[in-house]
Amino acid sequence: MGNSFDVAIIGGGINGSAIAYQLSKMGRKVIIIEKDQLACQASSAAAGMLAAQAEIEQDGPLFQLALKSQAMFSSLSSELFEYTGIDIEHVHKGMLKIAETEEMALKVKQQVTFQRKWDPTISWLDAKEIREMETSLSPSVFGGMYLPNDGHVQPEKLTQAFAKAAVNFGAEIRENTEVLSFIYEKGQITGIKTTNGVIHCEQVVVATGAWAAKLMRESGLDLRVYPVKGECFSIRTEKPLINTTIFSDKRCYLVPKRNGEIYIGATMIENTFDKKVTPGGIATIIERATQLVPQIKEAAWERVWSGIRPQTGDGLPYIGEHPRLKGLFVAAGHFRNGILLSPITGKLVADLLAGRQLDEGLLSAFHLERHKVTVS
């Protein structure tokens, strides 16, 4: 086993794992350090929504951002498969971003207007018409908006079917390896020191989500990510319960998974790294989803769980590479958006390593001094 590489990347879970693929394809030689096992932080904890129109409401760069890595999965999931044999469960049924009440369906339309711009099929349903569409949604609910073209995946499938294709690749992944620092000469890196002894390298990626301010500020540069407690839940029917994705603004959203599962969540606890579920963060959610389908009470639990999602100081995710540091970049921060922008944090993080021709404009608003940070 080697310990010279082309590229050490740090974190194995979505986007250390899309990373880890496009620079393999490449030809670089790739290695994923993970202080656990892969996927075992937020990538498996999400619920693996596909919603660049249902949760970022502005235009912007994230919202573009995210247009293009949507678009990517459908023939990501046939590459994937091709290359791996698994099935990430792209499921392509839709979403609907519910209105519960009239101030809230007035400001829905709004964005179906907005979001029109940029996809003509999405539409305003009235109340008769969202419950002809998904008749278990409560009487109560006012309208919504509908996007056809929303859909969601298993999030762990996706991980695993990145590092696994990265592996085909050529890369090498370690499990239960922390890194504990970087080592540099002059300005540029040259390695890292871990758990299981010094990796040498030309490149290092940290793509460590909520734990990537903490790694980070031992190079002198202080991020703004932290993290951010999601507890979820989910149920199974005889019966499909519903079909589409069912998204509230009250926090709350609904993934029928092909699997017979309907994911249910999340709670939003910030500035904490402790995974346990509360009693109190689930009936919290279950008082949320029932309000929007009442049938979830009679329907069979299943299981519980939580994920660590790491927040920025602005929402936006870190891209970019160190001020001082040469060799030395950052992939964290994409909070409720991680398995959405997977595919394009891999592909423009694998652009950067190699020197490509970039959108300057776009890449600018991710960079890593935008807070102005003190880099000692």
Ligand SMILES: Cc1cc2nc3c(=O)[nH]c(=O)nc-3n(C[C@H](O)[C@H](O)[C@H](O)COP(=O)(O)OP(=O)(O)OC[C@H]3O[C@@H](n4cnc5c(N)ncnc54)[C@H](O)[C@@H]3O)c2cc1C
The other form holds:
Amino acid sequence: MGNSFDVAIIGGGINGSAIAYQLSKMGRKVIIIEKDQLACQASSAAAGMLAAQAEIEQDGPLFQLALKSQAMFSSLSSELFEYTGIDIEHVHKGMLKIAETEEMALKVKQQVTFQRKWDPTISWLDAKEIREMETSLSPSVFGGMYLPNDGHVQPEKLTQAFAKAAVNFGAEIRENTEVLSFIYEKGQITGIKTTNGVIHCEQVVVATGAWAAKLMRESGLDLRVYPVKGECFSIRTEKPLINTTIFSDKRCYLVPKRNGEIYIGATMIENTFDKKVTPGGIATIIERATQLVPQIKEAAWERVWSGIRPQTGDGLPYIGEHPRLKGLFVAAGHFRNGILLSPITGKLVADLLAGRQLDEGLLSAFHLERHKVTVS
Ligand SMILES: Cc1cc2nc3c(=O)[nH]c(=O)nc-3n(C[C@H](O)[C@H](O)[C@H](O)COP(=O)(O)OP(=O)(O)OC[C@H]3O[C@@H](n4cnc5c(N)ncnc54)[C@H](O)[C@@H]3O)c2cc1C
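Next block: the form predicted in complex with the named molecule, after the form predicted on its own:
Whole complex next, starting from this chain.
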């Protein structure tokens, strides 16, 4: 086990694994260093929705990045299956963004008009049409936006597939190893200190999700990344209850997975790394979900879980190089969209490290000093 690499990636979540995959495919010598186990945090807690149009309501750098990433999933799914034999369970059965009140209906209809500029297959369904499509929706539903091209994946499998493909291209993964600090000489990264010794490398990528601010403070940069806990539960029914993903304006979603489970989430609890799942949190989502699909009350209970989303305040991830330390890069803070954004994050960060020309301005909105607070 050598200790010299071209690139050390800190964090074995979906973003670290996606970056490792792209870099090792380019022939770079890469190591992923993970404090615990691969995909043990947000990247296994996510519902796996690829909800660019339902989550992001206005045009801008994040929306454009999300659309580009969403478009990568079909080919990525076959590519990763070919390299690893792992099926990332890409389901392509569409999404319904529900309007539960007349007021919400007005807002969702405006969104339909806006979204049709990018995807003319998106349409508004009234109360009758929407219940013809999903017969178990509550009669109280007003209507909703139908996104036939939307889909979802199994996020833990996608993370494992990225990581396994990276290993097949020569990457190494070191679990149960925490990165403590950076080593640099004359403003250039030369390595990192970990709980299992020093690793020498030319470039470092911090992909530590909600934990990015703590590590980056070591480098004199104050990133505004903070945790937002999300609690979820899942159920099973004898016959499929829904076919499409049901999404209600950030209050609640139901995602019918390929294995027959329906994932239902999620709470939004700010500023805690404590992953305990509370009866109060789950009760809130049950109440919201039964307002949308009353029959879930009769379903078989499956499990509960939680995860920590990396929020940045403006909802944009940090993707870029440290302004004063050459060779130190960050890809963190993907908040509610880290699964959706993982293919493009992997590709852009790998291109950035390789010094390849990127689209003019593509990453400028995500730069590391946009909040302009530095510490010494
Ligand atoms: C309930 C819930 C539902 C979600 N649903 C969706 C969804 O439907 N669609 C979507 O696109 N996104 C969703 N998300 C968001 C998505 O899960 C995250 O944005 C994404 O997983 C972040 O991935 P990451 O690799 O950046 O971070 P993480 O998965 O959190 O990985 C970071 C890793 O870094 C490791 N680490 C931290 N510090 C160190 C250190 N010092 N040394 C070594 N390792 C370290 C951690 O152990 C961890 O494994 C959801 C999130 C939650 C919680």
